[in-house]
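One chain follows as structure tokens, the form predicted on its own.
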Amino acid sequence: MSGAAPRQRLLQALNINGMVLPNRVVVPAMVTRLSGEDGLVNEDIIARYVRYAAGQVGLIVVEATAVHGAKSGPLLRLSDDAFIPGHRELTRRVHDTSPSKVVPQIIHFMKVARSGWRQTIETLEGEDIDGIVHDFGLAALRAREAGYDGVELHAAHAYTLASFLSRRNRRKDRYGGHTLEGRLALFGDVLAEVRSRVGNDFPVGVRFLAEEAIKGGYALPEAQQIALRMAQLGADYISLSVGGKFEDAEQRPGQPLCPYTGYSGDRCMPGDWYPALPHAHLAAAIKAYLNERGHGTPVISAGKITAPGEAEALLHDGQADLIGMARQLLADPDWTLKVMQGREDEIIRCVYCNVCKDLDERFREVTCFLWPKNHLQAPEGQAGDTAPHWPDTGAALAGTGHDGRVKLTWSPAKSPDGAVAGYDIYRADEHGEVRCVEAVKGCRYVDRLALSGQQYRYFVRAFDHDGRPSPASETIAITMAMTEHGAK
């Protein structure tokens, strides 16, 4: 046991709707890209799943499932009854797992192409929005159906009831972007329509963006007035994500557009470059809206969360109900259990390579660069406690500083199983404290964000692939030279 802090409020049960959730953990919607061009559930999706529950996530968000029968590569489905069979048995093997919770997150998209044209709302005619609306229930019908414990309305991003929210929305009727109103009648026909099929006593949360992080679009100011509709209209959770629009994807050739490749992308999976909890003030800005107005619809905070103290801060101070983590959780599904059995130490730290974002831009199978080779799972939990450690003469960590970089050696680590998964490399500055830079599997590392005549100090740490760390290895301090600028 390491001895960590209690976190007694992300260790807290919370009540949605009847739907009561064993912590305030959320994995939200990922795509795996394990699916098959049938859309049906097989047993790689169920494996990744069933992984969650069993590191005790509090709430599984299944990955974009489509509405409606459109061509979309590996993209799960609940079109048609013919997939209610493997989403029930998803369900099933997750409920005998663990108290987890599981909805699927529904999505209704429109069609892009390799050339780099995509279809608009704007040519969406009245009969293809009814039809849109009809395919969200009936797709909500089927999810309780197969014995999900709610659902979850997609409204984030590219897609479809995100675009008519969005400010950059050109329709002229009913469903206009002239005013917020018309923006918001799309999902309130969905919703209404949705509860019509599931009843008022199955959960219905939603995610859409707190900022779209585009020229022209909207921001914090109209997404808390769109919260506070979506309170109003009777969501039962609201989950926040930020960026991940078409509208400044970058054209690949020969791959249809994909919505995070340009800088709202960037924001929507913020990298090693961004700070921690970059979106934390959204989420806490639209809570607070939303309580100062009477509703305590719980709203889920997520972006880089990485460390159990910061998500617990962030529920003690009120700023979110429930704390999203995707590619940490990724990274470690068994991250809520570790903290709930004091082992915060042995947690594997997400670095936000962001090989997961890359794999799925390039619709290749999602797997964690942390995870052992060729793996499509993240390993499960080793017996037995014997971490990695050093030889008996040090990790011999060396390391030299010019021309910008600072270059980092060391001697591999030992476990009795041979079970090394990868390196922690520690730095701090003369005035800051110490934290994890990256992970690596070898035994090199070259720092290119070191300042010239700046002393720095680094440290390793060696993880089994159960994030079981070794001691710390030896400290060096090395200073780069200072840079003479303006010499030729």
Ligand SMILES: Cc1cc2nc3c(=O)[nH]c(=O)nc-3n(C[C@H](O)[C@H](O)[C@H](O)COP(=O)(O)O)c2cc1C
The other form holds:
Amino acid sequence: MSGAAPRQRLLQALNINGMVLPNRVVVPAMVTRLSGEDGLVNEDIIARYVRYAAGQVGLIVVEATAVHGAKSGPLLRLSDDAFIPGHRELTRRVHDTSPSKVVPQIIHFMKVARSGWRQTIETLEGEDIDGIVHDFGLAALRAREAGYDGVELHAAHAYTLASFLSRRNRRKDRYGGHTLEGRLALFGDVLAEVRSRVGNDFPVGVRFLAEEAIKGGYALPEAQQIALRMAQLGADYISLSVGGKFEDAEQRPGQPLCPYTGYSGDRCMPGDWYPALPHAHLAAAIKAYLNERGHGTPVISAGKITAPGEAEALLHDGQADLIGMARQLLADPDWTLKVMQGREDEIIRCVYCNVCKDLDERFREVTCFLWPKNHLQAPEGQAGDTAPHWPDTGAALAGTGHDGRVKLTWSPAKSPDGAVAGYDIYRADEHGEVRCVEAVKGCRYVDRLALSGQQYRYFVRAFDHDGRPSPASETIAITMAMTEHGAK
Ligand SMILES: Cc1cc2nc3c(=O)[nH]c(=O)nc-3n(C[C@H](O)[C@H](O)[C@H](O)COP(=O)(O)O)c2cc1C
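Please move on to the form predicted together with the ligand, as the form predicted on its own is already shown.
Below, the chain from earlier opens the complete complex, with every other chain and molecule after it.
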């Protein structure tokens, strides 16, 4: 037992229009690239979502799933009745595993080509728009028939519904960008159609952007109004994201444009150089705006949430109703279970290296850098007390610091079953608290973020594939020589 404080808010149930979540932890949609281009649910996909259920996650949002048949890379689909049986098997297996609830995120996207060309919403005719509305309605109905507990409309990032909501919408008609009402019109039509298909007793959530994070894109004040309209229209929950747009994407030769390659992509999946919780204030401001106007629509906050204490505080302080963790739960699907069992010090912390993001961009199967090599799923927890330990001679942590780099080396840790998975590197500066700055697989690490003239302290802990940590190594202090640039 880690002696962690009880996480009362995190472990509290929530009823969303009849869908009772056993706790407040959510896996937001995360493309796995485990399906083929056929769009069918397969065993690998089922294993990925059952793994989250085994870890006792409250709500699992299945990755973006197409409502239409347009060509794309590997992507799940609900664009035809033929896809229902696979999804039915997925929901059955998740429900047989734990009280976790499961909804698919349904998406419409525009065409992109390897030449760099992309279709934009300004070219859509009235009948195309009618088709989009119709396709969303039928896909939601199929989700209900497949045994899902609800459905989430994808109105975030670079996809069709988000492009209509965008401040960069240049249409001139009823769906036009000249007014916020115009930008909201398609979402309104889609939600009405979905409701008419699935009824009022089936939870329908929405994911949209709290900030577009592109030049000329909308920011918090408009996001608050968009959220208000969604709540007024009866969205059952609101899940927030940031960025992920085509407008600032990098053009890579021979590749279709990928919306996560520019600055807005960095904001969407903030890497290790961003602080923890970079988006929590946006979700908090949107939740406050809704609550002040009499809407209790649950709000999901996401973005570099890792520590149970921080997640609990967001709920306790009324900054969020639900905690979304994409990369953290990929790294350790047992996060919730470990919190429930008071084993928080065994959580394998995501280090936000974004290997998963790179794999997604290259249409490769999305896995986690911290898993054992060649594993397609997070390893299963093992029974027994086999935490790694240092050899009798100790960790022998040693380091040197010059030229803006601290180089650390240490001895390999041992584990009774030989399963040391990696090492967490902890660093403290002269004034700050100790922070885990990186996880590595080998016995060396180079810290390139050291300032001359400063003293840093380091220690290392080994962990196995279940996240069981070794004792900390000895702590060493490294003083960086003062250079010309560091002179006061
Ligand atoms: C590999 C990968 C795939 C993703 N796929 C989706 C997706 O299908 N739909 C979506 O709304 N967000 C998607 N996201 C964004 C995440 O849901 C989440 O908003 C983002 O990673 C920030 O949260 P985190 O810091 O907890 O990872 C994806 C992120 C990653 C890393």
